[in-house]
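Single chain ahead, by itself, as structure tokens, in the form predicted on its own.
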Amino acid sequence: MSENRKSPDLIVGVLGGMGPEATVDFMSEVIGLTDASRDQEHVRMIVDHNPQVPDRQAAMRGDPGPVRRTLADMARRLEAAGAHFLVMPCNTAHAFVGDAVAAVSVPFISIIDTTVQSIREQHPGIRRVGLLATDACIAAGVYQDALRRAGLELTLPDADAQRRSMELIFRVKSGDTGEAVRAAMREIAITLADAGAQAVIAGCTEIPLVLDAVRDGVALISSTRVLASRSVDYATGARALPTDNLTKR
């Protein structure tokens, strides 16, 4: 690394808060991936640590209103503060996030989208892909969408499998992270790897406090740190930044 290696030009801005660990988590993956051998070397982040945004599972089965002008107050203040994009490191929340992209002028990188491109460009031979994610998210249909763009196909948990992934999904926002929690998640992992999923998502940013593989031969895909790794792509330059915003639900 040389010292005199300039700090990275593009500013993230991040919609965060949902929940406060997996938003630090975020914070900690974009840390780890940034090749920097002093402080100005790292990226540069705003975050919005916003944990008052109002319950995404409720708002899926009534009003989502509040979770959308929620999101979208916070994207213009992130504009607004000098974030040249944004991401949003909560799977659930892009079912509400169109305001928040229509509210500004500066990219919206999608983790949805992020995620499934990084299957396609890191996994190409895989074909059918595991979904682990809350109830919201599956029934608002964004992974699904995404995969049948880039013609993969999807296992989901049974329904009693999802129940149990509901359940150690709060355990976590809880506090939770412990080993019980652990094995139990791992195990509804292994359940999809059994129904044929060659690889599977952890679609929802608390999964991965707690799972970080599933068995071998079977991928886990943590979605925070594609997104991470996306974010510190675009910051420092490796990727060029979109013109125009990804996410456009």
Contents of the next structure:
There are 2 protein chains.
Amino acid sequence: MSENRKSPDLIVGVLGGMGPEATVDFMSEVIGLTDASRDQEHVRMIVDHNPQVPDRQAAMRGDPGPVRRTLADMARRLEAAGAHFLVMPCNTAHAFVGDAVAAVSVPFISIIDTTVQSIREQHPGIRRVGLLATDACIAAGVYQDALRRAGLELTLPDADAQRRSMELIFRVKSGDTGEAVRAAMREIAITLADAGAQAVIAGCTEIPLVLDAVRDGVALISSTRVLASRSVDYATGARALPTDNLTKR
Amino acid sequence: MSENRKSPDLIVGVLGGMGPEATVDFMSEVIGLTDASRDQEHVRMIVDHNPQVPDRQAAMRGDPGPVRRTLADMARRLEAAGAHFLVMPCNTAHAFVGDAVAAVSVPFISIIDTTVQSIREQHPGIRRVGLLATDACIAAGVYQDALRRAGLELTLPDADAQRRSMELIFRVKSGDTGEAVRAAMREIAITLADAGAQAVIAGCTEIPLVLDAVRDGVALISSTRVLASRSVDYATGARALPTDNLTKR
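Shown: the form predicted on its own; wanted: the form predicted together with another copy of the chain:
Following is the full complex, with the preceding chain placed first.
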């Protein structure tokens, strides 16, 4: 017991439920990454676990309005409930986040920017990264923009591998995290390494549920874990919360 | 895919973080118990994951006011955020729930009452149940009252087993869910069966993290799973939400 350790100061607001297991995985990572020996030393999170946010893949092909408005409503509820900053453990949904960012006065910490910054900080020698993400996330270009700003080159799966990756992501969403799905996802990650990627971003929060490594010498960057780690840092004061909103840059 | 299945109607408000892993376990149970094949068919939960609720064991020995007021504040925030009913996946904290129940107009579903009702519904032949719970939960008498109303007899661990059970619960809270903890918890559960219990209630939400069975012929009743199952039933309309507040009875 460490009676003198103080409780983390800031409350994390989580726009969650996209998908359900990914949010639980994010929360588990926050708990596991917190240096705590009793309940009171853990980070407070207010989580709107809302799996009923409209389908993001369909919104990218059609009308993004309902997704954007739903995320803005969630952000407002979380701020009103007391959250000091907001995170959203879903990469694809970051394509629809503009209204949510505008709706609140607390910082909205981007999983995309945070993941790319983490590569620059943790793996400064890396020049080319592979990306596993949904079709909508890739179509939105959010990772492409962040990587370009960071001076990093990008390798995407070829069309066939991307199609298989999407099938696997939706199998995970339906609850299948079995060995066949794991092996198939890893095979796709290895094609990125074969094409020159020195690290692979698990840029969809379903992916770390079935992928924990690529191969020796190629780092796997879990966007879920990076966002969880950063959230713990902000909540505990180990890192200063930005005063500007990262996603407004 | 089941495009015609509708989304669950009601939002579950969760007073969580007591302990952190137990809340994540509760959410995983809700997700696993929901009949869904895509995100939108899952249950929406607004979770105040607040591990910083003051220590419940100390509050039972001293001043319960701060715990009671903290829970009431959490309940109000959850109602304001849109929750249609409230649950709290922590048995011990139910000793301090009066102010929270009084603070809101939505039903507060008791894990204690729900667990005891579940035994009557699922195991109607059972007359004597064992209880694994914290010292504070036992001192508060919440399970004793509910079991008496249901006409069920109670077996508690002897003083030495209860002391060991508390040590194990706090080892789980500190992150230790290893084989030694599992074996020791199961040994205590078996002493309850040996003393005549036909079922054993895991009446602390840390316990299902390290105990999944007692022995053949003796049911293990996870209060976490019972509350999760009931929450899914209410959210999806499979069971009508009570109009009166269960914990106000």
